[in-house]
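A single chain, nothing else alongside it, follows as structure tokens in the form predicted alone.
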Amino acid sequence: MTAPRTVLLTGAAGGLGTLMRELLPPYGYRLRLFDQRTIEEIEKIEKIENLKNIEHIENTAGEPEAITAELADKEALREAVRGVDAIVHFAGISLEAPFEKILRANIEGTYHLYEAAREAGVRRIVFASSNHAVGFTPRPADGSGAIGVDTPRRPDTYYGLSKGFGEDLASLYWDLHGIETVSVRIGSCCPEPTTVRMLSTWLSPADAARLLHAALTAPDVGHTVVYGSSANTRLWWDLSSARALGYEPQDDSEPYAAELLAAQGELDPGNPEHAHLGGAFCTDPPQWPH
């Protein structure tokens, strides 16, 4: 598969999609902005409300397209899906917060991603699913990077829940109708670990961009799930599948170990926040805000 031109980019306000909006267009890419905030960061960006009478979103500027709607809207996300090359599914809540909201963001929120896709013949996708999908996993004792994708999926919240629903999700729009998917369980995406924990978990930036390039362009990828992180010497989890498609991480979060380290001390087995995957998401999960 040839790089697309064209991205929609779901989420771009928030903080993993804002960072993208600056990593991704060096790989070639043209975003398109989705969002049910405005961009204000971004000058000049064409502000979309009332969609019924444009027949074309246009760019002549050469500033990035942005749509600014709710996933439930399906007449924005018809807009915002037509004429793209591929998806990179951001959009919704990150973190935990009563089902009602899970369900309306994550869920369905994700069910109507996809069905516009279909419609618009859409055929690959990048869907953010997260670690916490298997957060209740035991975490291995040492940086074994022995959890891999097939380990069963043992949910944190409601949160972790809604991301196995996405990929399971992913995995039907696969076999159903030929829409490929790489389902990234995300680690902690931030311009530096601030935790012990993240020692294991960090995701930079710099290898976000680089795994996302590369599953935008693998071939034959149908659904494949893969585990988001760098290369870190204290890596929890197995990530062959993620290199099976080309993602070479550049990074490690060992130069942050030694301060971490000695201002939180080592992760303590008999502490259930530290006993298992997904941290204090399986014991007092941050709340989503709004």
Given for the second form:
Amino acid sequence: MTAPRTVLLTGAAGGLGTLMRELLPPYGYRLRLFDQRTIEEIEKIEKIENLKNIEHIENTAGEPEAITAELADKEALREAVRGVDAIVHFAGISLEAPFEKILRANIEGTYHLYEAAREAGVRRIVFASSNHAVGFTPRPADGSGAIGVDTPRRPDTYYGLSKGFGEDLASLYWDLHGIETVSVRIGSCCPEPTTVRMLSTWLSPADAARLLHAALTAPDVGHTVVYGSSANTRLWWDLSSARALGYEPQDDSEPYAAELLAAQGELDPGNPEHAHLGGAFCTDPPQWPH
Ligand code: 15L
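Got the form predicted alone; any chance of the form predicted together with D-galactaro-1,5-lactone (15L) too?
Time for the whole complex; same chain goes first.
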């Protein structure tokens, strides 16, 4: 696939979106930003026009443009996908929430996005799936990276369930409509690991950008599922399908291990929170605040 130039980034004002707004453009992408939050939260862009409930922001050379709308807004989505070469789909609820909210934001929202992509002829999507699609999978005792992408889905929350739906939707739109997707089961993407669990699940922001670039440019991906982590010494899952796209992780959480283990201790296999890939999502999931 020729390198996509213009990429729609949904969830652009979120945690991951904020990191990738900075880290993706150096790979040569021009980002179009999409988020339901007020555009003031998206920096360095200038408001030029209001149209109904869609805010169109900036369109001058070299700067991104932005649209503030919900994924349920089909008109806004049509506008957002027009002319883009690919989509990176981060938007939605990224923690646990009542099913009705997950249904609207993650399940219906992702469906609306794929429909807009199909209508506009967009050929490649990178979907932010999550380790929580398989969160109730028992964790390996070591860093053998033994959990493959073919492990049966065992969602740990409605949130994880919605990520499984997104992966299946991607599979359907590949088979039916020829839209390619890389579904990335992201581990824990943050500047530094802050828990012992994250020593296994951590995805450094720089590696996240490397992985997204590989997912956007690898040829003939059809629908490919990959795990999204750095090359952690204590990795639980298998990165081979990500590496097959050309992803070469550069970071490892191990330099943080001594301090985190001294403060928190080793994971306890007898503790249900520590016994599964999804960690606390299996026992007391963090709740979406909105
Ligand atoms: C996720 O899917 C969440 O969106 C993120 O907030 C983290 O909790 C991450 O998983 C994780 O498992 O650490």
